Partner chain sequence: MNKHAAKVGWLLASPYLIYSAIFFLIPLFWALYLAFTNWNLISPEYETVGMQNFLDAFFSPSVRAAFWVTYKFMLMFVPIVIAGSLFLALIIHHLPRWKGLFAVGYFLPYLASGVASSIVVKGVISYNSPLNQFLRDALGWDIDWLGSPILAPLVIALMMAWKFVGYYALLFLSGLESIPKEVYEAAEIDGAVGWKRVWHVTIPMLYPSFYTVTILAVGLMFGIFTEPYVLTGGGPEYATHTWQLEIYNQAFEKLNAGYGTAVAIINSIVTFASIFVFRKVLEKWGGKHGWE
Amino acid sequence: MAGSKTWKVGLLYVLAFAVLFVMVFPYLYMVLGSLAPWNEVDRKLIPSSLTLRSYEWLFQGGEDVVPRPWLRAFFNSLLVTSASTLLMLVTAVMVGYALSKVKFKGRQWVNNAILFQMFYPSIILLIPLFLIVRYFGWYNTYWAMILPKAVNLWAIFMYTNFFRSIPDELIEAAKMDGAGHFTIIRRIVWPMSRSITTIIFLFLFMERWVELLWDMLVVNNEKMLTLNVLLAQMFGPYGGYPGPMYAASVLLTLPILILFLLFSKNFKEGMQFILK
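Isolated chain model, in the form predicted in complex with its partner chain, this chain only:
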(Lines of atoms letter the chains of each structure in order from A and count residues from 1; the text may use other names and numbers.)
(Lines give C-alpha, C1' and ligand atoms only; values in the text may rest on other atoms or scores of the structure.)
Protein backbone atom coordinates (compact mmCIF):
# COMPACT_ATOMS: atom_id res chain seq x y z
CA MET A 1 0.00 0.00 0.00
CA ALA A 2 2.73 2.45 1.04
CA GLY A 3 4.76 1.34 -1.97
CA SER A 4 1.96 2.15 -4.41
CA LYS A 5 1.58 5.58 -2.79
CA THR A 6 5.25 6.54 -3.25
CA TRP A 7 5.05 5.27 -6.79
CA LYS A 8 2.06 7.52 -7.47
CA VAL A 9 3.72 10.57 -5.93
CA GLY A 10 6.81 9.90 -8.00
CA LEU A 11 4.73 9.77 -11.16
CA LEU A 12 3.03 13.01 -10.17
CA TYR A 13 6.39 14.75 -9.89
CA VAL A 14 7.49 13.40 -13.25
CA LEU A 15 4.30 14.82 -14.72
CA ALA A 16 4.78 18.13 -12.90
CA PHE A 17 8.30 18.51 -14.25
CA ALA A 18 7.24 17.50 -17.75
CA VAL A 19 4.60 20.24 -17.74
CA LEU A 20 7.12 22.71 -16.35
CA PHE A 21 9.43 21.85 -19.23
CA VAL A 22 6.67 22.57 -21.76
CA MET A 23 5.96 25.90 -20.09
CA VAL A 24 9.58 27.09 -20.13
CA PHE A 25 10.52 25.45 -23.45
CA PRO A 26 9.79 28.56 -25.59
CA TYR A 27 12.04 30.61 -23.30
CA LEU A 28 14.83 28.03 -23.60
CA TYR A 29 14.36 27.92 -27.37
CA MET A 30 14.64 31.71 -27.48
CA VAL A 31 17.83 31.85 -25.42
CA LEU A 32 19.47 28.97 -27.31
CA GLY A 33 18.43 30.55 -30.63
CA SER A 34 20.08 33.81 -29.62
CA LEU A 35 23.36 32.05 -28.77
CA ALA A 36 23.49 29.50 -31.60
CA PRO A 37 25.77 29.80 -34.67
CA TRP A 38 23.71 31.34 -37.47
CA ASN A 39 23.58 28.23 -39.63
CA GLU A 40 22.03 26.29 -36.75
CA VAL A 41 19.34 28.75 -35.66
CA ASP A 42 15.91 27.15 -36.13
CA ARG A 43 17.61 24.05 -37.56
CA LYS A 44 18.99 22.32 -34.48
CA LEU A 45 17.38 22.09 -31.08
CA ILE A 46 20.71 22.04 -29.23
CA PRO A 47 23.41 24.16 -30.88
CA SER A 48 26.82 22.55 -31.31
CA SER A 49 28.56 25.64 -29.90
CA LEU A 50 27.59 28.99 -28.41
CA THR A 51 28.40 32.43 -29.81
CA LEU A 52 27.52 36.07 -29.11
CA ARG A 53 27.43 36.93 -32.81
CA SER A 54 23.67 37.59 -32.78
CA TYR A 55 24.00 40.12 -29.96
CA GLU A 56 26.96 41.85 -31.63
CA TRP A 57 25.06 42.04 -34.90
CA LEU A 58 21.99 43.39 -33.13
CA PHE A 59 23.88 46.37 -31.71
CA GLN A 60 26.42 46.96 -34.48
CA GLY A 61 24.55 45.92 -37.59
CA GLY A 62 26.13 43.94 -40.38
CA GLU A 63 27.29 44.24 -44.01
CA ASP A 64 24.68 46.70 -45.33
CA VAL A 65 22.24 46.65 -42.43
CA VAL A 66 22.12 49.74 -40.22
CA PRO A 67 21.72 48.86 -36.53
CA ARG A 68 18.45 49.85 -34.91
CA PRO A 69 18.41 51.75 -31.59
CA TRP A 70 17.75 48.69 -29.45
CA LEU A 71 19.35 50.04 -26.29
CA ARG A 72 17.47 53.30 -26.63
CA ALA A 73 14.25 51.31 -27.09
CA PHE A 74 15.06 49.30 -23.99
CA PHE A 75 15.57 52.52 -22.07
CA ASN A 76 12.29 53.91 -23.45
CA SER A 77 10.44 50.81 -22.31
CA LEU A 78 11.98 51.03 -18.88
CA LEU A 79 11.13 54.72 -18.50
CA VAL A 80 7.59 54.49 -19.80
CA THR A 81 6.78 51.32 -17.87
CA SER A 82 8.28 52.52 -14.58
CA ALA A 83 6.64 55.94 -14.71
CA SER A 84 3.29 54.54 -15.73
CA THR A 85 3.34 51.74 -13.14
CA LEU A 86 4.40 54.09 -10.36
CA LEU A 87 1.59 56.53 -11.17
CA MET A 88 -0.93 53.69 -11.35
CA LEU A 89 0.16 52.44 -7.92
CA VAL A 90 0.15 55.84 -6.20
CA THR A 91 -3.21 56.88 -7.62
CA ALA A 92 -4.71 53.48 -6.80
CA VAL A 93 -3.62 53.73 -3.16
CA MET A 94 -5.01 57.28 -2.88
CA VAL A 95 -8.35 56.53 -4.50
CA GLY A 96 -8.66 53.13 -2.83
CA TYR A 97 -8.11 54.74 0.58
CA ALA A 98 -10.68 57.46 -0.11
CA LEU A 99 -13.25 54.89 -1.19
CA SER A 100 -12.76 52.57 1.77
CA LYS A 101 -11.67 54.67 4.74
CA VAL A 102 -12.90 58.22 4.23
CA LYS A 103 -16.63 58.67 4.77
CA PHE A 104 -17.78 61.33 2.35
CA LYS A 105 -20.91 61.99 0.37
CA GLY A 106 -20.55 60.77 -3.18
CA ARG A 107 -18.29 57.88 -2.25
CA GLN A 108 -20.80 55.30 -3.44
CA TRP A 109 -21.25 57.26 -6.62
CA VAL A 110 -17.51 57.18 -7.39
CA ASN A 111 -17.46 53.46 -6.59
CA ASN A 112 -20.23 52.78 -9.08
CA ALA A 113 -18.56 54.92 -11.73
CA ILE A 114 -15.39 52.84 -11.39
CA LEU A 115 -17.30 49.57 -11.69
CA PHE A 116 -19.14 50.82 -14.75
CA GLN A 117 -15.89 51.93 -16.35
CA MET A 118 -14.17 48.62 -15.62
CA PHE A 119 -16.72 46.78 -17.71
CA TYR A 120 -16.85 49.37 -20.43
CA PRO A 121 -15.18 48.10 -23.61
CA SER A 122 -12.04 50.19 -24.01
CA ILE A 123 -11.80 49.49 -27.73
CA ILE A 124 -14.45 52.15 -28.41
CA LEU A 125 -12.20 54.73 -26.81
CA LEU A 126 -9.11 53.85 -28.86
CA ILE A 127 -9.60 56.23 -31.78
CA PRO A 128 -10.82 59.27 -29.82
CA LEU A 129 -8.06 58.71 -27.24
CA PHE A 130 -5.55 58.87 -30.04
CA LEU A 131 -7.14 62.13 -31.22
CA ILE A 132 -6.99 63.64 -27.73
CA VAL A 133 -3.33 62.75 -27.39
CA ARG A 134 -2.63 64.29 -30.78
CA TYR A 135 -4.65 67.39 -29.84
CA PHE A 136 -2.56 67.88 -26.69
CA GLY A 137 0.57 67.74 -28.84
CA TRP A 138 1.78 64.56 -27.17
CA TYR A 139 2.26 62.61 -30.39
CA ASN A 140 5.80 61.15 -30.38
CA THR A 141 6.40 62.01 -26.72
CA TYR A 142 6.70 59.94 -23.57
CA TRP A 143 3.60 61.70 -22.21
CA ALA A 144 1.47 59.94 -24.80
CA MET A 145 2.58 56.59 -23.44
CA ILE A 146 2.50 57.53 -19.74
CA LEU A 147 -0.46 59.80 -18.98
CA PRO A 148 -3.29 57.84 -20.66
CA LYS A 149 -2.00 54.90 -18.64
CA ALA A 150 -1.52 56.70 -15.33
CA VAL A 151 -4.65 55.39 -13.63
CA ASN A 152 -5.66 51.75 -13.49
CA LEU A 153 -9.20 50.83 -12.49
CA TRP A 154 -8.38 47.25 -11.57
CA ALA A 155 -5.66 48.42 -9.17
CA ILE A 156 -8.06 50.90 -7.55
CA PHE A 157 -10.62 48.13 -7.18
CA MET A 158 -8.04 45.79 -5.59
CA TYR A 159 -6.79 48.38 -3.09
CA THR A 160 -10.33 49.44 -2.18
CA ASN A 161 -11.17 45.84 -1.32
CA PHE A 162 -7.94 45.31 0.56
CA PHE A 163 -8.23 48.50 2.62
CA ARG A 164 -11.76 47.50 3.60
CA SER A 165 -10.20 44.57 5.47
CA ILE A 166 -8.11 46.94 7.62
CA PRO A 167 -10.08 47.59 10.85
CA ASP A 168 -11.52 51.11 11.16
CA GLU A 169 -10.43 51.20 14.82
CA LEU A 170 -6.81 51.31 13.70
CA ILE A 171 -7.47 54.41 11.61
CA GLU A 172 -9.56 56.02 14.37
CA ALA A 173 -6.82 55.40 16.94
CA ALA A 174 -4.25 57.06 14.69
CA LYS A 175 -6.60 60.03 14.21
CA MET A 176 -6.91 60.31 18.00
CA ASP A 177 -3.15 60.62 18.12
CA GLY A 178 -3.44 63.54 15.76
CA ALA A 179 -2.39 61.86 12.52
CA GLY A 180 -3.84 63.24 9.26
CA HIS A 181 -5.03 61.06 6.41
CA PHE A 182 -1.77 61.35 4.49
CA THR A 183 0.23 60.30 7.54
CA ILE A 184 -2.14 57.36 8.05
CA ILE A 185 -1.63 56.25 4.47
CA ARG A 186 2.13 56.55 4.71
CA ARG A 187 2.63 55.10 8.18
CA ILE A 188 -0.14 52.53 8.55
CA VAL A 189 -2.01 51.62 5.40
CA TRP A 190 0.91 51.48 2.95
CA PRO A 191 3.17 49.28 5.13
CA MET A 192 0.26 46.93 5.80
CA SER A 193 -0.42 46.39 2.13
CA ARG A 194 3.09 45.36 1.14
CA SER A 195 2.19 41.83 0.03
CA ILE A 196 -0.71 42.87 -2.18
CA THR A 197 1.30 45.80 -3.53
CA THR A 198 3.96 43.38 -4.75
CA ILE A 199 1.44 41.42 -6.78
CA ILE A 200 -0.38 44.48 -8.12
CA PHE A 201 2.95 46.05 -9.05
CA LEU A 202 4.02 42.90 -10.92
CA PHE A 203 0.79 42.72 -12.89
CA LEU A 204 0.77 46.41 -13.78
CA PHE A 205 4.44 46.36 -14.73
CA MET A 206 4.32 43.32 -16.95
CA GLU A 207 1.12 44.33 -18.68
CA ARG A 208 2.52 47.78 -19.39
CA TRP A 209 5.84 46.30 -20.54
CA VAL A 210 4.26 44.20 -23.29
CA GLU A 211 1.72 46.78 -24.50
CA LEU A 212 1.79 46.91 -28.28
CA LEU A 213 -1.20 48.59 -29.91
CA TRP A 214 -1.25 51.87 -27.98
CA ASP A 215 2.52 52.46 -27.98
CA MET A 216 2.56 51.70 -31.68
CA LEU A 217 -0.16 54.27 -32.43
CA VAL A 218 1.15 57.29 -30.56
CA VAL A 219 4.81 57.11 -31.60
CA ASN A 220 6.44 56.79 -34.99
CA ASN A 221 9.81 58.40 -34.33
CA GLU A 222 12.24 55.50 -34.12
CA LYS A 223 14.04 57.05 -31.15
CA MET A 224 10.84 57.04 -29.09
CA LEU A 225 9.70 53.47 -29.75
CA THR A 226 9.44 51.00 -26.91
CA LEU A 227 11.36 47.75 -27.22
CA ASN A 228 8.19 45.73 -27.80
CA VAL A 229 7.09 47.99 -30.68
CA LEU A 230 10.55 48.07 -32.25
CA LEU A 231 10.69 44.29 -32.09
CA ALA A 232 7.26 44.02 -33.73
CA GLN A 233 8.32 46.45 -36.47
CA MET A 234 11.49 44.49 -37.23
CA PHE A 235 9.62 41.18 -37.41
CA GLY A 236 9.26 41.46 -41.18
CA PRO A 237 12.47 43.31 -42.17
CA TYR A 238 14.69 41.11 -39.98
CA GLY A 239 12.91 37.93 -41.08
CA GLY A 240 16.17 36.67 -42.57
CA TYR A 241 18.05 37.24 -39.31
CA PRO A 242 16.36 34.97 -36.77
CA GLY A 243 19.42 34.89 -34.48
CA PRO A 244 19.39 38.65 -33.75
CA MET A 245 15.61 38.55 -33.43
CA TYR A 246 15.99 35.97 -30.66
CA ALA A 247 18.66 38.16 -29.06
CA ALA A 248 16.26 41.11 -29.08
CA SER A 249 13.51 38.89 -27.66
CA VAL A 250 15.82 37.91 -24.83
CA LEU A 251 16.48 41.59 -24.20
CA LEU A 252 12.72 42.14 -23.98
CA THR A 253 11.91 39.08 -21.88
CA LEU A 254 14.78 38.76 -19.44
CA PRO A 255 14.12 41.88 -17.30
CA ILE A 256 10.52 40.96 -16.70
CA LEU A 257 11.42 37.36 -15.86
CA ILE A 258 14.08 38.46 -13.38
CA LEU A 259 11.76 41.00 -11.79
CA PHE A 260 9.03 38.41 -11.46
CA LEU A 261 11.29 35.76 -9.93
CA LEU A 262 12.69 38.31 -7.47
CA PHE A 263 9.24 39.26 -6.22
CA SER A 264 7.53 35.91 -6.46
CA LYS A 265 8.19 34.74 -2.91
CA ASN A 266 4.59 34.69 -1.73
CA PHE A 267 3.17 34.61 -5.21
CA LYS A 268 0.64 31.80 -4.79
CA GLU A 269 -0.87 33.29 -1.60
CA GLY A 270 -0.87 36.82 -3.01
CA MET A 271 -2.54 35.66 -6.21
CA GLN A 272 -5.25 33.92 -4.30
CA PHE A 273 -6.17 37.21 -2.66
CA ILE A 274 -6.21 38.92 -6.05
CA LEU A 275 -8.34 36.23 -7.67
CA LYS A 276 -11.02 36.17 -4.99
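For comparison with the form predicted in complex with its partner chain, please write out the form predicted alone.
Nothing else is written out below except the one chain.
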Protein backbone atom coordinates (compact mmCIF):
# COMPACT_ATOMS: atom_id res chain seq x y z
CA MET A 1 0.00 0.00 0.00
CA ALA A 2 2.79 2.39 0.97
CA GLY A 3 4.76 1.45 -2.13
CA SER A 4 1.79 2.16 -4.37
CA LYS A 5 1.29 5.57 -2.76
CA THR A 6 4.97 6.45 -3.19
CA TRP A 7 4.83 5.44 -6.84
CA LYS A 8 1.81 7.71 -7.44
CA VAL A 9 3.49 10.66 -5.70
CA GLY A 10 6.63 10.12 -7.77
CA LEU A 11 4.58 10.03 -10.96
CA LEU A 12 2.91 13.32 -10.01
CA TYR A 13 6.32 14.93 -9.45
CA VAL A 14 7.51 13.71 -12.83
CA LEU A 15 4.40 15.09 -14.54
CA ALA A 16 4.75 18.39 -12.67
CA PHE A 17 8.38 18.80 -13.75
CA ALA A 18 7.46 17.85 -17.33
CA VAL A 19 4.74 20.52 -17.46
CA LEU A 20 7.09 23.05 -15.85
CA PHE A 21 9.78 22.29 -18.43
CA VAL A 22 7.33 22.72 -21.31
CA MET A 23 6.24 26.08 -19.91
CA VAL A 24 9.71 27.42 -19.09
CA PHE A 25 11.64 26.05 -22.09
CA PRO A 26 10.46 28.70 -24.62
CA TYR A 27 11.62 31.48 -22.30
CA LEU A 28 14.98 29.79 -21.67
CA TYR A 29 15.42 29.29 -25.41
CA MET A 30 14.69 32.98 -25.96
CA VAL A 31 17.21 34.06 -23.30
CA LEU A 32 19.91 31.75 -24.67
CA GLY A 33 19.19 33.00 -28.19
CA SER A 34 19.64 36.59 -27.05
CA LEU A 35 23.02 35.76 -25.50
CA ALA A 36 24.32 33.48 -28.26
CA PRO A 37 26.80 34.53 -30.97
CA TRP A 38 24.92 35.54 -34.08
CA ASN A 39 26.22 32.64 -36.14
CA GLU A 40 24.81 30.17 -33.58
CA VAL A 41 21.34 31.64 -33.07
CA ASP A 42 18.65 29.06 -33.97
CA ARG A 43 21.45 26.66 -34.95
CA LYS A 44 22.58 25.46 -31.52
CA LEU A 45 20.34 24.78 -28.56
CA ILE A 46 23.10 25.64 -26.09
CA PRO A 47 25.56 28.24 -27.46
CA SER A 48 29.27 27.59 -27.21
CA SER A 49 29.77 31.02 -25.62
CA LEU A 50 27.71 33.93 -24.30
CA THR A 51 27.82 37.45 -25.63
CA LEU A 52 25.93 40.73 -25.17
CA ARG A 53 26.27 41.70 -28.81
CA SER A 54 22.51 41.52 -29.46
CA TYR A 55 21.75 43.86 -26.55
CA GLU A 56 24.53 46.24 -27.57
CA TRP A 57 23.10 46.26 -31.09
CA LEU A 58 19.68 47.22 -29.72
CA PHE A 59 20.92 49.95 -27.40
CA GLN A 60 23.03 51.47 -30.17
CA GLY A 61 19.93 51.79 -32.34
CA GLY A 62 20.40 48.91 -34.76
CA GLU A 63 21.96 49.25 -38.18
CA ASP A 64 23.27 52.65 -39.23
CA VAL A 65 21.07 52.55 -42.32
CA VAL A 66 17.79 52.34 -40.36
CA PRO A 67 18.58 53.24 -36.71
CA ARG A 68 15.88 52.33 -34.21
CA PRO A 69 15.48 53.84 -30.69
CA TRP A 70 15.09 50.56 -28.81
CA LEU A 71 15.99 51.96 -25.41
CA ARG A 72 13.60 54.86 -25.81
CA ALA A 73 10.87 52.45 -26.92
CA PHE A 74 11.40 50.49 -23.70
CA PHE A 75 10.93 53.62 -21.59
CA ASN A 76 7.91 54.60 -23.71
CA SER A 77 6.32 51.25 -22.89
CA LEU A 78 7.17 51.69 -19.22
CA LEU A 79 5.68 55.19 -19.11
CA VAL A 80 2.51 54.37 -21.00
CA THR A 81 1.90 51.10 -19.14
CA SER A 82 2.54 52.59 -15.69
CA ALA A 83 0.28 55.59 -16.29
CA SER A 84 -2.50 53.51 -17.84
CA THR A 85 -2.37 50.90 -15.07
CA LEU A 86 -2.48 53.57 -12.35
CA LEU A 87 -5.51 55.22 -13.95
CA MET A 88 -7.25 51.86 -14.39
CA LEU A 89 -6.69 51.03 -10.72
CA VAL A 90 -7.97 54.41 -9.51
CA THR A 91 -11.10 54.35 -11.67
CA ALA A 92 -11.78 50.70 -10.81
CA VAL A 93 -11.55 51.37 -7.06
CA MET A 94 -13.84 54.40 -7.30
CA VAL A 95 -16.46 52.73 -9.48
CA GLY A 96 -16.25 49.42 -7.61
CA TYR A 97 -16.79 51.18 -4.28
CA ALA A 98 -19.73 53.15 -5.65
CA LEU A 99 -21.41 50.04 -7.09
CA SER A 100 -20.93 48.01 -3.90
CA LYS A 101 -21.30 50.51 -1.03
CA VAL A 102 -23.14 53.58 -2.32
CA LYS A 103 -26.88 53.38 -2.90
CA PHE A 104 -28.07 55.39 -5.89
CA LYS A 105 -30.77 55.11 -8.49
CA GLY A 106 -29.74 52.97 -11.45
CA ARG A 107 -26.93 51.17 -9.64
CA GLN A 108 -28.09 47.73 -10.73
CA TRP A 109 -28.51 48.95 -14.30
CA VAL A 110 -24.90 50.24 -14.34
CA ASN A 111 -23.68 46.95 -12.90
CA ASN A 112 -25.56 44.97 -15.57
CA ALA A 113 -24.23 47.27 -18.29
CA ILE A 114 -20.67 46.62 -17.13
CA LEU A 115 -21.26 42.87 -17.15
CA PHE A 116 -22.72 43.07 -20.65
CA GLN A 117 -19.83 45.20 -21.90
CA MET A 118 -17.32 42.65 -20.57
CA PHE A 119 -18.65 40.11 -23.07
CA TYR A 120 -18.75 42.67 -25.89
CA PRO A 121 -15.91 42.39 -28.45
CA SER A 122 -13.63 45.31 -27.65
CA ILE A 123 -12.33 45.52 -31.21
CA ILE A 124 -15.74 46.88 -32.29
CA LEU A 125 -14.97 50.06 -30.33
CA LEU A 126 -11.61 50.50 -32.02
CA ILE A 127 -12.79 52.89 -34.74
CA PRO A 128 -15.02 55.03 -32.46
CA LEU A 129 -12.16 55.41 -29.97
CA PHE A 130 -9.78 56.33 -32.76
CA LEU A 131 -12.18 59.00 -34.02
CA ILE A 132 -12.46 60.40 -30.50
CA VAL A 133 -8.67 60.56 -30.28
CA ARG A 134 -8.49 62.42 -33.58
CA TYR A 135 -11.29 64.79 -32.51
CA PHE A 136 -9.48 65.85 -29.33
CA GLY A 137 -6.15 66.19 -31.13
CA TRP A 138 -4.45 63.42 -29.20
CA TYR A 139 -3.13 61.59 -32.24
CA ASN A 140 0.62 61.01 -32.06
CA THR A 141 0.73 61.88 -28.34
CA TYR A 142 1.14 59.87 -25.17
CA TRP A 143 -2.43 60.80 -24.21
CA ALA A 144 -3.71 58.72 -27.12
CA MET A 145 -2.09 55.63 -25.62
CA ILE A 146 -2.98 56.38 -21.99
CA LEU A 147 -6.43 57.96 -21.65
CA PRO A 148 -8.46 55.52 -23.80
CA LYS A 149 -7.05 52.72 -21.62
CA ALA A 150 -7.89 54.46 -18.32
CA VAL A 151 -10.94 52.27 -17.61
CA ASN A 152 -10.97 48.49 -17.35
CA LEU A 153 -14.31 46.77 -16.82
CA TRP A 154 -12.77 43.54 -15.52
CA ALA A 155 -10.98 45.47 -12.76
CA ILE A 156 -14.23 47.24 -11.85
CA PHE A 157 -16.01 43.88 -11.69
CA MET A 158 -13.30 42.39 -9.44
CA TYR A 159 -13.27 45.34 -7.03
CA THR A 160 -17.07 45.46 -6.89
CA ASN A 161 -17.27 41.85 -5.81
CA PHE A 162 -14.44 42.22 -3.31
CA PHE A 163 -15.89 45.36 -1.71
CA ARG A 164 -19.20 43.57 -1.24
CA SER A 165 -17.41 41.19 1.12
CA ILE A 166 -16.49 44.11 3.41
CA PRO A 167 -19.12 44.43 6.19
CA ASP A 168 -21.44 47.38 5.73
CA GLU A 169 -21.25 47.98 9.50
CA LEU A 170 -17.59 48.92 9.11
CA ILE A 171 -18.44 51.53 6.48
CA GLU A 172 -21.33 52.90 8.54
CA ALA A 173 -19.13 53.16 11.63
CA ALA A 174 -16.60 55.19 9.65
CA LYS A 175 -19.38 57.49 8.42
CA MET A 176 -20.57 58.02 11.99
CA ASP A 177 -17.04 59.15 12.87
CA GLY A 178 -17.30 61.80 10.17
CA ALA A 179 -15.38 60.05 7.39
CA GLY A 180 -16.39 60.77 3.82
CA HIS A 181 -16.32 58.34 0.92
CA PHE A 182 -12.80 59.27 -0.18
CA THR A 183 -11.50 58.92 3.39
CA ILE A 184 -13.17 55.51 3.70
CA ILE A 185 -11.58 54.38 0.45
CA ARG A 186 -8.15 55.67 1.43
CA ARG A 187 -8.06 54.45 5.04
CA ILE A 188 -10.31 51.37 5.09
CA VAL A 189 -11.22 49.94 1.70
CA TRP A 190 -7.87 50.35 -0.08
CA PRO A 191 -5.71 48.82 2.69
CA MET A 192 -8.09 45.87 3.03
CA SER A 193 -7.90 45.15 -0.69
CA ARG A 194 -4.11 44.84 -0.90
CA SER A 195 -4.12 41.18 -2.00
CA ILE A 196 -6.78 41.54 -4.68
CA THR A 197 -5.12 44.79 -5.82
CA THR A 198 -1.91 42.87 -6.47
CA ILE A 199 -3.77 40.44 -8.74
CA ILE A 200 -5.56 43.22 -10.58
CA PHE A 201 -2.39 45.30 -10.90
CA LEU A 202 -0.35 42.44 -12.34
CA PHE A 203 -3.02 41.47 -14.86
CA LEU A 204 -3.67 45.08 -15.90
CA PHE A 205 0.05 45.83 -16.23
CA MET A 206 0.63 42.69 -18.26
CA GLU A 207 -2.38 43.35 -20.51
CA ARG A 208 -1.34 46.93 -21.21
CA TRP A 209 2.36 46.07 -21.56
CA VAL A 210 1.70 43.65 -24.44
CA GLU A 211 -0.77 45.95 -26.21
CA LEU A 212 0.10 46.25 -29.89
CA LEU A 213 -2.82 47.09 -32.18
CA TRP A 214 -3.95 50.27 -30.42
CA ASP A 215 -0.43 51.68 -30.09
CA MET A 216 0.22 51.03 -33.78
CA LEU A 217 -3.02 52.80 -34.66
CA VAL A 218 -2.66 56.04 -32.70
CA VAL A 219 1.10 56.69 -32.93
CA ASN A 220 3.42 56.72 -35.93
CA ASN A 221 6.15 58.96 -34.53
CA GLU A 222 9.23 56.76 -34.19
CA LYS A 223 10.32 58.51 -30.99
CA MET A 224 7.02 57.60 -29.30
CA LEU A 225 6.72 53.99 -30.38
CA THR A 226 6.39 51.37 -27.67
CA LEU A 227 8.63 48.33 -27.52
CA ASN A 228 5.85 46.07 -28.80
CA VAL A 229 5.37 48.14 -31.93
CA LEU A 230 9.09 48.40 -32.56
CA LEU A 231 9.48 44.66 -32.07
CA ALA A 232 6.69 44.03 -34.59
CA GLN A 233 8.46 46.25 -37.10
CA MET A 234 11.60 44.24 -36.55
CA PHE A 235 10.18 41.42 -38.67
CA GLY A 236 10.54 43.76 -41.65
CA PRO A 237 13.95 45.44 -41.99
CA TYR A 238 15.45 43.41 -39.13
CA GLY A 239 14.00 40.02 -39.98
CA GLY A 240 17.52 38.71 -40.60
CA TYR A 241 18.61 39.51 -37.04
CA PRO A 242 17.09 36.83 -34.80
CA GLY A 243 19.56 37.51 -31.97
CA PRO A 244 18.45 41.12 -31.41
CA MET A 245 14.85 40.02 -31.85
CA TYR A 246 15.27 37.57 -28.97
CA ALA A 247 17.00 40.29 -26.93
CA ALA A 248 14.09 42.68 -27.49
CA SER A 249 11.67 39.92 -26.49
CA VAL A 250 13.60 39.38 -23.25
CA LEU A 251 13.40 43.10 -22.49
CA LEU A 252 9.68 42.95 -23.22
CA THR A 253 9.05 40.19 -20.68
CA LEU A 254 11.54 41.34 -18.04
CA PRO A 255 9.31 43.90 -16.21
CA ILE A 256 6.46 41.39 -15.90
CA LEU A 257 8.80 38.76 -14.50
CA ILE A 258 10.27 41.21 -11.98
CA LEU A 259 6.83 42.36 -10.83
CA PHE A 260 5.64 38.81 -10.36
CA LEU A 261 8.69 37.94 -8.24
CA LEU A 262 8.23 41.07 -6.13
CA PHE A 263 4.53 40.50 -5.48
CA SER A 264 4.43 36.70 -5.49
CA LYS A 265 3.26 36.51 -1.86
CA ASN A 266 0.35 38.91 -2.36
CA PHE A 267 -0.38 37.20 -5.67
CA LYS A 268 -0.96 33.88 -3.91
CA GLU A 269 -3.22 35.52 -1.31
CA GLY A 270 -5.25 37.25 -4.00
CA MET A 271 -5.65 34.04 -5.98
CA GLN A 272 -7.07 32.35 -2.89
CA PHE A 273 -9.81 35.00 -2.77
CA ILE A 274 -10.58 34.65 -6.47
CA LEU A 275 -10.85 30.86 -6.23
CA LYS A 276 -13.25 30.99 -3.29
